[in-house]
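Okay, so here's just one chain, in structure tokens, the form predicted on its own.
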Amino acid sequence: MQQYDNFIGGEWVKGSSYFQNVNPSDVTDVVGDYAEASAEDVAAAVKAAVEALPEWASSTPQQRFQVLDAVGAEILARKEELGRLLSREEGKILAEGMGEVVRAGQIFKFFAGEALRLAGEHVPSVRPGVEVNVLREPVGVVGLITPWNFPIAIPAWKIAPALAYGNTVVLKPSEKAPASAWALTEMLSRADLPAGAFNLVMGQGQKVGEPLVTHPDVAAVSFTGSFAVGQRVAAACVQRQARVQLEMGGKNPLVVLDDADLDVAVACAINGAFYSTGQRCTASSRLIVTESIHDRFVERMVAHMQRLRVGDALDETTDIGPVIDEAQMSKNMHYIELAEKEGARRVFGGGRLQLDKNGYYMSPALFVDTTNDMRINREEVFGPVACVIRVRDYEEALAVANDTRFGLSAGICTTSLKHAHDFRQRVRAGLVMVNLPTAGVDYHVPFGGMKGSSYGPREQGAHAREFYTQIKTCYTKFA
């Protein structure tokens, strides 16, 4: 079995053991066996951007842009090769794993393109014979730590402007899922950057990302994770006034009113609470349906979840790959018994199933007759577990959608304007969605939630520099 090594300091570095990534299609297949980092890794990685941060930070525009072009050209030119990786070792389907990939290529596409575009501002003084400059300047060593559901994008989306705004890099990747993180990593490895100004550490949280988050020399954390170890990595960074970037989760509601074109409000609604096996931060977990309605659209969405064809990720015919690992389809399957014992029907779906490869498979689940008070419609559940919520009209939608500690996406299907302009102005959530699934965001553009879904300047876009960036105000006297 191949072994992969953390990369420190310019150079590939054995970890003392190594842990397995196993395909959830087929548990029998190993996808390879990853360099567990110890916190001497980690400091030794730290230590490594620390030393590289004055080169880099005082490189040009066009240095930058020429590193992240190449690497988001080589990424696009292996969309094939990288997308069966990482629906090998992820478990999204083959559409899905080849999708993520070209979108982390045209990340690092854009960010090659802001590294040219960042500007300061030129302003008059108040004061005559004075001018005044405002700079934008690298913020440092920056640690970044990433989820398994997105194994290439959200890296992508993290390091990407990083670089382009001239800080250095350390990447802690969920053990669960490292395989399209090393590749993006030996990528990095032949591009033109000064030695160690990427850095890759791999292992669990506890043993890599404490370590990490709590380093002296980091000057910055940018989190993708659960709310619970959020919580933890923003109280860390903020006792030692580190800056902290935090996305962790949603409860999405998508609103389906009276007047909506059923086959759009159905789609919408498979796509958002089913596609990638409802493992996306995004996913539509509540469908909050107007009791008019209500029953022709279950009826739709039962005729349509079967025909939906749960299998191996890498079969071009399965629509729904497995569960990430037995951890989560253990506590998937606690959250369809809680279900069921708060009083929620569950008209289909929700079983493990048994396949001819012994992989981590379930079919997807629909509950009916829930209400937004049980936990199965408060708590993240994170697998293909949707819940409907029969209500009486768009007010009392509105409210049970806004009635969530979250606040990632929220959708609605209606084909009044009246409604789609007051749901964009009055649903608290960081994306708001028309017609469309509440899952599926464009690279260009802010990402991020309101509540307890973010904390922190928002992600992707050129608004990722207020994260990435620190402000420099200058005052000029001419004798």
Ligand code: NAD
Given for the second form:
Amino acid sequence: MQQYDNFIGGEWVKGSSYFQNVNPSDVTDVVGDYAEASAEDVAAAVKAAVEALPEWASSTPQQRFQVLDAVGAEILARKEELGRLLSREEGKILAEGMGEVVRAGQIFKFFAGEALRLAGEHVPSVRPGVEVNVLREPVGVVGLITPWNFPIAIPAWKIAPALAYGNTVVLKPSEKAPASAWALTEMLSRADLPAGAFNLVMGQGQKVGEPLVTHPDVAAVSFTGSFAVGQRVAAACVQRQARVQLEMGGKNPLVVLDDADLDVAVACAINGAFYSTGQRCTASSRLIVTESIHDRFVERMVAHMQRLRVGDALDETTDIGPVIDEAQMSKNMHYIELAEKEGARRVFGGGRLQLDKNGYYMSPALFVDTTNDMRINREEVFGPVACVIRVRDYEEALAVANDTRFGLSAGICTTSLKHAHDFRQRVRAGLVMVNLPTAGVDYHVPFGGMKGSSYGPREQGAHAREFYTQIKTCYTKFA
Ligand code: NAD
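Now show me the form predicted together with ligand NAD; what you just gave was the form predicted on its own.
The complete assembly is shown below, putting the previous chain first.
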């Protein structure tokens, strides 16, 4: 089996042990053996990033543009091969895998341009003869910790701005899907970067992520993952005054009003709840539906779900791929049992499937007769499980949508301009979708949530500079 090493200080570094990356569509297919970094490897990676910082921080915008543009172009040119790799290791279907790879390429290209556009401000002073310049500088060494569900796009949307603004990087991708991040690292290893400007350390969160988060020379940590781990990461960073940015879970509502176009509403709900096997932070897990449209909506959902084909992610006829692993499958099954105990009524799916291939397959599940205080509607499941909550009217729908500790994405299906406008203003979420699925975003605008979903400045778009740069205000008096 091919072994894939860590990348530290411009060199490929062997691990003292290796862990397997397994295809969730077929557990007999091992994608590769990946090096488990030690605490010493993490320290070496941070040291290399510290040493590379002066050179990369003083590089020209043109140099940064060229590095990021070349990586972006290579990602786009290899979209089929990388998309296949991504679907094989993560389990999202090929079209989604390739779409994610294209997104990663677009992100690198966008931040190539941002490197050229980074400007400070020249401000007239309130004092005569004095000039004020507000400069943006790199933050320093940044530690990036990423989850498995977008194994190339999330590393891309952290690495590209980090490098564009002159920081050096240590990336720790998820141990459940390291192949895409490794492929990206291989491209960066050939880029015109100083040795140590970009480093990859792979392995378990506690063994590899924690030493990175707690390292005194890591000036900033950008984390995407679960709420529980995010809390620990933030606590460790705040304690040593490191900058921190968290993107975490969701319990995203999709409101469907009586006046919605039913075709649009069902299409949004099916896409938002079940595509990518429901394993998206922006997935619609709470379908909040007003009374008059409720029964027609549920009937159409079930009819549509009967047509969804669950199977191998690499089979082009598949709509929904497998769950990532056995642990996630058990969690999904636990929540399905719990929902039934709480009094929810299962109208479709929710069973484990035995298919030709030995993978983690389940049929997408739809519950009705649920209330917003049930645990199934309060806790993130992170699987293809959605619950319908029946409400009287728009005001109750809005109140239910906001009654959650999360606030990542929120959607509404309606033909009423008044309600769409009001929802955009009053819903407490960082992303608001009108007649669109709660998942699916653009790459040139900010991404992030409110309340328990996010902490710190937004990611992506030009707003990414708020996290990856720090400000220096310079006063000059010309004698
Ligand atoms: P996770 O929290 O288990 O792991 C995320 C990363 O943190 C992994 O690389 C993991 O190894 C690492 N980690 C684990 N323990 C650590 C520790 N003690 N110190 C440092 N690092 C540690 O999350 P996951 O299962 O990989 O991803 C699923 C979660 O991610 C879901 O909650 C989902 O909603 C969330 N997510 C959020 C967004 C967003 O942008 N808001 C996007 C994708 C996924």
